[in-house]
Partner chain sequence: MMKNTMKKLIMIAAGAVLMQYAQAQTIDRSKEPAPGPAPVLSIKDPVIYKLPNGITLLVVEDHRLPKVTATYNIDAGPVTEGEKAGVLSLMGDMLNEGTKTMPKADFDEAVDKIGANVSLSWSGGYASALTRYFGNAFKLMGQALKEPAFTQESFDKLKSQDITGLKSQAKNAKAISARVTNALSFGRNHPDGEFETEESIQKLTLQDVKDFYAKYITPSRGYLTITGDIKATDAKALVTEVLGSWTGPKLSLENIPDTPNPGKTEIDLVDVPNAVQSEIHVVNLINLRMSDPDYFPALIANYILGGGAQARLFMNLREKHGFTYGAYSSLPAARIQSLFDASASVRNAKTDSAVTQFLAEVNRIRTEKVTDEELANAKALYAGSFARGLEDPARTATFASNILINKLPADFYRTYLQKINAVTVDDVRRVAQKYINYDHMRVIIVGSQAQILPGLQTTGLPINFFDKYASPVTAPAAGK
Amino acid sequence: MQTVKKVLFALTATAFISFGARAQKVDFTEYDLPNGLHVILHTDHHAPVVAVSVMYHVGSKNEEPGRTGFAHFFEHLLFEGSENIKRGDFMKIVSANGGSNNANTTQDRTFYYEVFPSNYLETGLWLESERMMHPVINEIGVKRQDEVVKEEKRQSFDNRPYGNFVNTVEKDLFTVHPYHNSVIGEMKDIDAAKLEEFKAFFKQYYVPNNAVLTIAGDIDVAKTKALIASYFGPIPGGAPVVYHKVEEPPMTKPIIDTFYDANTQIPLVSVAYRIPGRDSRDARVLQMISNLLSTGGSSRLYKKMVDDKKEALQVLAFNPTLEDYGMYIIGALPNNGTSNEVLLKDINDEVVKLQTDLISPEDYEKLENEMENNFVNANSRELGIAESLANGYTFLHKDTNDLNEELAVFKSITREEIRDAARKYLDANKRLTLYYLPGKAKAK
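Three-dimensional structure of the chain by itself (the form predicted alone):
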C-alpha cells in the first residue's frame, strides 16, 4: 500500500510539472472500433499513473418529458454491478487496486473514470467494459439508487442554502429547451418509471457509438490498443443516436422572478443572460468577459462591490458552457443592509462600461494570463487531459485537437470583440433578474 501512496503522490506532484514541460502541447492517437466506439490515447511517462475514462453523449437534455433525472440516475445505477461484478464490488475493486473513481452528469454528457497505478490499466478497462457491455439493471438496483438519489437531492438542493438557485435560473431562461429541467430531475418521474423504461434508456444511449473512451498516462500504445480491442471490441454497437436541438425563442423583454428559500438567511440578487453554445467563438469571448467582470477576487465587480464600496459580502459568477446554449450568471449578497437596487446598479454600471469602452491593454494582458492559468490548472493532471480531449471530440464537431488550439483562440480574441460581445449578449432588456430571498414560498 505504501507503493500505491507513492504513486498517487507522484500523480499530484509530477503531472503538473510535466504539463508545463510539454509547453501546452498534448500528443494523442485516436481511432474508431468497428462498433463505433471512439478511442483517444495520450501517453505520458512522467508518473506511473493512468486515467481511464468513458464519456457518454447523454445528459438531462436527452430525457423525455415526465421522465426527468434519468441520465443522472444512470450515473448511480451503472455502479450497481454487472454479470461479472457483484453488487457493491465495483468500488471495492478500485480501492483494492490503489485506484480512485467517480462519475458526474451534466445537461449534455455523463462521464465515468478511474485513476490507477499504470500497471492496473487492464483493471480499469475491464471495469468500464463491464459497465458498457452488460450491467445489471433490475428492481433491486433501481430501488437502492432511488433512495441514494433522493438523499442527494435533499442534501445538495432542497435542504441547502441557495441549493435551487441555478435550477431556478434554468427554468426562467429556457422555456421550451430541455435545459429548463434540472440535471437531478424530479423524483416523482423516477418513481413512476417502469423497469423496462430504464433498460430502454440504457440500450438507446449507453452504446459504443455514443461514447468516447479516453486513456491518458503511462501507457504503451500498442499494448493498450490490444487490450481495448479485447475488452470493448465484442460489445455490439447500438442504433445511431439522433438528437435534434430544440430552438429556444429569443428573449425579447426582461424577465423578473422571485424565489423564496427557507434554508437561506441572506438574500441573493442576480442577473442571468442566455449566451451561445460551447462550439462558438463568442462562447470563449464570454468566458473572458466572465473572468474580467465577476470571477475571483481580482474581478471588476468583486473589487468594486466587496473591496472598495463594501456593499456586497460576496459576488458570485456561473458561466456554464453547454452544448446548445450557455448561461452567464452574476449574483451578489448584500452587506450592511445594502438594497437590491444598489447592487443591481453596480452590476449594470460595470456592464455598460464594458459595452462602451475598450478594456485597457494592461487589463487585456492580465486577462490573457488568467485564461492561460485556468487552462493549465484544468489540464495539469492526466484525468483533466482525458476529459478535455473527450470534450473536444464530443462537443466541437469531433475536433479532439481543440485542447491544443484553445489557448491560441483565447489569445486571438481582441479587445474590440470583448466590447462587441458585451453589447450583443449582455442586454439589460433581454435578461433575467432573479431575487432569491429568505422565507417560505408565498402563494401567488
Contents of the next structure:
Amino acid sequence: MQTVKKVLFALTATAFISFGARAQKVDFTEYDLPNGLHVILHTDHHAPVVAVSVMYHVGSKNEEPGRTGFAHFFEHLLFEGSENIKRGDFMKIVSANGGSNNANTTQDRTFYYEVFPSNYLETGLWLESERMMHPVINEIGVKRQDEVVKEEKRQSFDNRPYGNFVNTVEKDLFTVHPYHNSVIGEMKDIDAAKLEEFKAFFKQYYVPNNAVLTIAGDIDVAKTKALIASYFGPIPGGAPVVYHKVEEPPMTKPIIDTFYDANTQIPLVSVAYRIPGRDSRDARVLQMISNLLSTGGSSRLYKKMVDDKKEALQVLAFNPTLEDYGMYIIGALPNNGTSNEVLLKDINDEVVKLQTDLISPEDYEKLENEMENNFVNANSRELGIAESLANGYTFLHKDTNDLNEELAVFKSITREEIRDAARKYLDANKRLTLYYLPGKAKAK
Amino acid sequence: MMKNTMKKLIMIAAGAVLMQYAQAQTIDRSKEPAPGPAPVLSIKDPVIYKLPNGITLLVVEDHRLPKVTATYNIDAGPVTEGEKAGVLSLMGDMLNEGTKTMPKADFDEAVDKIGANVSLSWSGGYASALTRYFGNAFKLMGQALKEPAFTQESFDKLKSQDITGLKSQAKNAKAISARVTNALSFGRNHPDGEFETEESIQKLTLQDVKDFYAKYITPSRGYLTITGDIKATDAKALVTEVLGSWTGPKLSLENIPDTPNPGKTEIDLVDVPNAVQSEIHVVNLINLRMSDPDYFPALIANYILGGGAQARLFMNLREKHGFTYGAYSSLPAARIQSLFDASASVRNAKTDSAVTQFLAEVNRIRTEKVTDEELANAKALYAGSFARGLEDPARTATFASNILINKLPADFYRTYLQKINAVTVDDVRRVAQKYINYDHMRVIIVGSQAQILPGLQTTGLPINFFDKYASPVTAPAAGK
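For comparison with the form predicted alone, kindly provide the form predicted together with the partner chain.
Every chain and every other molecule in the complex is listed next, the one we just looked at coming first.
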C-alpha cells in the first residue's frame, strides 16, 4: 500500500507541475437566445464586480468603399442615447452607479463594456440592451461626434510621434483587402455620409445574431439568465450578416515605401510581412518568433542591436492579430547615428538565422516559460476574461474555450515549426520595407 | 522582528436597496433598473512585517493564479537633482545592466529563461514570475539592487540612448507641454519643475551615478509588497534571506519650500509650429494632504469638474462644443505642493474658445453650488470604484502602505465611504474656492503660435512667451 500511495503521489505532483495552469481554468456557460444573440457567462465571486460586454462582429473591414472610419464612428454614435436614455445620459448613468465604461473598434469587431459593482448587473444589461434595441441616431449626434472623432484622429495619430506607423504598414501590405484602410479612416468620408447610411449600417450589423453578450464576475447564473431573457429577448433578430473575404493576390516582389512624420526626429525603419489570420496555428508560431526576437533583454534583436552593437535605441517585433490576415512587423530606431541600412541588415540577418538554424533547446524552454507567464497574467480581470471568451467565439470558429487551450497549443509548437514558419512567411521577396522618417509630410 | 497582523475587517456599504429578481418577466425599460442589494465589501488586510534594516514587508496571499509579484518602493519623496538633472533615472536604468557577478547578458538570460519580469528603477524594483520561479526572480531583483555592475560601457550606452530619446521627443507637443507646465508652475529649481536636457545628460559621469546610488538605493524607508500565490511566512523567509542583511544610509525627506502662484492669471505660450492641436493646461499650485479634512470634499469637487466622461469639462468641451477628444482635471493630494491641472488637446482653431470655456467652468464650480444630483452621483461613483478596485488583490497592500507613508489614521480606508458620504454641497464650493484659483492661474499652451495667437489675444489675458525649455522669449512682432 505504502508504495502505491507514493507512486500516486508522485504522479499527481508531476501532473500538477506540467499542467499547473489547469488550476486556473476559466469556467463558463454559453447559449443562444432565439433572436441569435450568443450569451457567455463566467462566474467568479472573489470580488463584488461584474463586467457586462457586447462584442459586435463588425469593424473597419466591413466598411463600404469611400466610407472609411464608419465602424469606429458608429462606436461613438452609440453613446448618444436611446429611446429610453436621453442624449448625454449614458455615461452619467454608468458613473452615477459606480461603474466605468468604454468601447473600442478594430478592423474586425466593436467592443462595448461596463464594469459595475455586482449589484448593478441589471443596469448594465439595460444599457447594453437599449443600445442594441433602439439607439437614437440623428443629425445632432452625427455632427457632434464628427468633431470629436476628428480631434481623436489629431490626438491619437496626427499629433503623436509614430502615430501613423501601423496605418502606413496596413496601407502598403493590403492592396485590395479593406485592411488597406485605417480604422480611424478619412474624415472626408464621414463628412460625406448621409444619416440614412448610418441607420442602414446599424440595421445591417448591430443585430443580435451578429453579437456576443459576455458577462463575467460576481453573478448568479440562473438569475442572470432570466434578466438577459427579459432585456435582450424582445430585440428582433436581423438578416444574417454576410461577409465575403477579399483575397489579396500574393505579393510577388518587395515593396519599399517612405513616410514622413513631422512629430518625430528619429527614423523608424521596419520590414513587414503579410501572414495568416488569427485562427491559424501559424499566427501563434509567429507570436513565439516575436518573443524570441524582441521580448526581454536576452531576445535576439534586443541583445544584438541595443546592447552589443549599441546601434539601436529600441527594437520591435510584433504581429497584430487580425481575422482575415495578419501583419508581421519588425523594426528599429537608430542610436549613435547608425544608418538605416545597417539596421535593416542586422534585422535581416536574424530572420535568415531563424530560417536556417533550429532554435536551441534552451531558447525553446525560455519561450515556453514566457508563454506560460503571459497566459497566467492574461486573465486576471473580469473584463479581460469577458473579452477573451468573446474573442474565442467570434474569431476562432465559435471556440469560446480557446483561452483554456491556448497554452497547450503553444506548448505543442515545435522548433521545426518555428523554423518553417520563418521560412514560409518572413520571405525577403514578399515584404515591405518602410522608412518612417522625420520631416514634413508630403502633400496627400 | 515584529509581526503586525491587522484585524480582518468587514465593510458594509451604506444604502442597500433590496430588489426581487424577475423570472424573465416583462420589464419597464423606460426606467433605470433599481440596483440589487449592496455587496458586502470584505477587505483582508495584508500581513505586515518590519525588518530591522528598515524595510516594511506587506504580503497579500492570493492563490487563484500560480504567480507571485513583488514591488519594492523606496520612499525618498521628491529629490532635487539640480545640475545633475537626469541622473536619477539614468542610475535606475543602470540597475538593469547586470551585477558584479553577472554581466548584463547573463542576468537577462537568467530572467528570460524562467519567463519572468524583473526590472529596476531609482525608486525600487519589480519582480513577477510563475510561482515555481518566483524565488529565482526575487533573488535576481535583490542582487540587482544590492550589487549593480555599474560598468563604463553600460553608462556610455545608456547616456547615448537618453540623448537620442530626448531628440526623439523634441518636436512632440505633448512631451514639451508636460515639461514646460511643471517648469513654469513649480520653478526650475524644484524637484517637480526641473528637467533633463541634452546638455545636463552630457555632463553626467559614472561617478555621479554611483554617488546617487549610494545615497538613495537603500532599505531605509523601503516598502516591499508581495502579492500572489505564496504563504506570508514563506515570503518573509525569502525576503529575510535576500534582503535581510542589506544595509544602507537612512533616508529623510527633503525640505522643499513652496512656490508662489502668479499674481494675476496669465497665458504662457510655447510655439511648436508642427502641432496640429494645442496642448492646454490650466493650472495652479495647491497644498493638499491626504490627511486633511479637505481631502474628501476635494476629491468630489474635482470629480464633478473634470473627473471623467460625465464631468463638466468633458460634457462642455467635448460633448457640447466638440473642441477635443477629452478634457479632464486633477487635484492631487501630496506631501508637498502639487498641481491642480485642467487639460485638453484642442484643435488650433478652437484654442482660444477652449481657454474661455475652461475658465468659465473653473469660475462656475467656485461660485455656484453643485446640484444635489451631481453630488449624489459623485458619491456613488466613489463607492463603486472603491468596490471595483478590490478586484485587484494588491489594492489592500496599497491601502496599508498609503496609511504608513502618509501617516493616516489606521481606519482611513475602513471609514473611506463614510467620509465620502459626509461631503456636502457647501463643502464642495468651499474647497473649490480654496484649491482651484481663478485669478492666480497659469494657462499654459503649447501649439502653433502663428495659428492660435490672434485668437488668444482676444481673451484679454496677458500673454507671456517661452521656448520649449520654459525660458522666456520676446513677444513676436505685432503682425496681421
